[in-house]
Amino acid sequence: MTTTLWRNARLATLAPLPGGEPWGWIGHGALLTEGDTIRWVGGEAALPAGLQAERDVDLGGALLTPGLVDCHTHLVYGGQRAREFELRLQGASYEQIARAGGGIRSTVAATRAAGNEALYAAARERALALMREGVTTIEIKSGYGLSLEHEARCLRVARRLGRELPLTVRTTCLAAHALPPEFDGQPDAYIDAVCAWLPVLHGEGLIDAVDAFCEAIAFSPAQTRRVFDAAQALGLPVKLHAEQLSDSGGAALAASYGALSCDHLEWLSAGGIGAMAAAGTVAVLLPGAFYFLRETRLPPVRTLRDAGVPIAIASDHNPGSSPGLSLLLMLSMGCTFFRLTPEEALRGATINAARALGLTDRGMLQAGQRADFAAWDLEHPNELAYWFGRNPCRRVVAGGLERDA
């Protein structure tokens, strides 16, 4: 395995350091990688005597951070929903559009009509846009197929992205996203079908986790519980779209299953926060959807913070409620809308986002961690949440291998 010394950089390691430096800051630092693993991190003046590396890379004083992790996306789909954007501007609500046959159902129709190569090509371009901003790990949810055949197609496209791009892809089955037209008026029968699909999809190696949309316009807590029971029987971790439009008690339900994350959370209650804190469940905030749907109710960030619930930030890229492809913009929005600190926002798109995917081998610059990191043309990490509309990413290393930013 090739050993590489990456030196002459300012490091925001986000790792605990003696003295408790904010950001895990090392002002003039270096790191040594061996293959896909970080072997040493520290001040350049403290490099071990006699250290020999096959490659020596001068980073020119760049800011170095862990590679970014986008822990909530719906990247594989057909079509777009710009017309619905206009309708919302004219006063229609998200719920009204969904109940009139728009919303998720319109994307399901477009996704089912798209060929495999078309789905892959479109998803690949979206993934590349995120990668150019330093993203090295991404979660991709299904949920726009809503049949065994089409859910499997979307999950296979996601797996292919992970094979063919220098990007870690984690897949989540979100078949319990909406009621497809062939199950009109039969939500319980559809949940029966979803529970029957899970062993098939899992047997094909297509699922890393299981998600559901627990909301009045989607599925009830009781129906969500049945999906989670099926996932648990397969040994699959769960996640939940929870408390986005109302307080359904979904977060507490998900936490009772040891959920990796609960996502959205604008209507999260104190009881839900307590349950998440006790379970170690990550709160994934999605400022892109908050912005695009013009929501006004803020997620309870201060209470989450006080309770010690880890907070992550993600793009929620999807065609209906968050069609953005910039995780850096989400950092800025997370600070501006939700009053996160810039350090909280960066941790939310690195170590806490990795935790929301069940990954403990990335998110910090620390010996033993995966060699995923990004070099930025910035002076200080607080600038990652300060600038928007530009991409300061200079170079990206994923699994120890440099890729085009």
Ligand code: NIG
Given for the second form:
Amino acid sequence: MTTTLWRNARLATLAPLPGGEPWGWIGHGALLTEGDTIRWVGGEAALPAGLQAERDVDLGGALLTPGLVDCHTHLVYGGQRAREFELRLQGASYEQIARAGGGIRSTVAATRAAGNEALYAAARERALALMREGVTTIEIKSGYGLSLEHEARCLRVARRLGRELPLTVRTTCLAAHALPPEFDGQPDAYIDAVCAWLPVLHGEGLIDAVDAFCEAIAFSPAQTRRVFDAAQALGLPVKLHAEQLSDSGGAALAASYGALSCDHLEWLSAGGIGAMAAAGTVAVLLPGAFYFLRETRLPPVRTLRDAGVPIAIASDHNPGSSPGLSLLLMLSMGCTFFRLTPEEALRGATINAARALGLTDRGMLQAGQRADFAAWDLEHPNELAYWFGRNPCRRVVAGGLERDA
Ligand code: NIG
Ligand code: FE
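So the form predicted alone is up there; where is the form predicted together with N-(iminomethyl)-L-glutamic acid?
Below is the entire complex, every chain and molecule, led by the chain shown above.
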């Protein structure tokens, strides 16, 4: 395995360092990688004497951070929903459009109509856009197929992205996203079907986690519970779209299953926060959906922080509520809308986002972690949340290999 010494960098390691420096800061740093793993990180002056690396890369004083992790996306779908955007601007609400059969259902129709290659090509373009900003790991949810055949097709597209791009892809089955037309008026029968599909999808190796949309316009806590029981029986971790439009107690329910994350959370209650803190569930905030749906209710960031709940931020890329492809913009919005600090925002898109996917091998620059990192043309890491509409990413290393995007 090739060993590489990456020298002359300023490191925001995000690791707990002995001095407790903010950002895990190492001013004149170096990093040794072996294959896809980081073997050593520290000050360049402290490099072990006699250390021999096959390659030596001078990073020219660049700022280095862990590779970014987008822990909540719906990247695989057909069509787009710009017309719905126009209707919402004229006063229609997201809920009204969903109840009138538009919304998620219109994307389901477009997704089912799209061929495998078209679905793959569109999702690939989106993944490349995220990657250009230093993203090295993404989660991709299904949820626009809503039948065994079409959920499987979307999940296979997600797996193929992970095979063909220099990017880690984690897949989540979100079959319990909306009621498909063929189950109109029969939500419980649809949940029965979803529970029967999970072992099949899992048997094909298509799922890393199971998600549901617990909301008045989607599925009830009791229906969510049934999906989670089916996931648990397969040993699959769960996560939940919870408390986005109302407080249905979904977060506490998910936490009782040891959920990896609860996502959205604008209406999260104190009880939900306590349950998440006790279970170690990550709070994934989605400022893109908050912005695009012109929400006004803020997630309870201060209480989450005080309760010690790890906070992540993600793009929630999807055609209905967050058609954005910039995780850096989410860092900016996480600070301006939700009052995260820039350091919390970066942790939210690295270490805490990795935890929201159940990954402990990435998110920090530390010996033993996966060699995923990004070099930025910036003076200070707080600039990652400061600029918007600018991409300061200069180089990306994923699994120890430098890639183009
Ligand atoms: O995460 N909340 C549910 N699902 C998506 C929106 C899906 C859509 O409108 O197509 C979300 O915001
Ligand atoms: Fe989502």
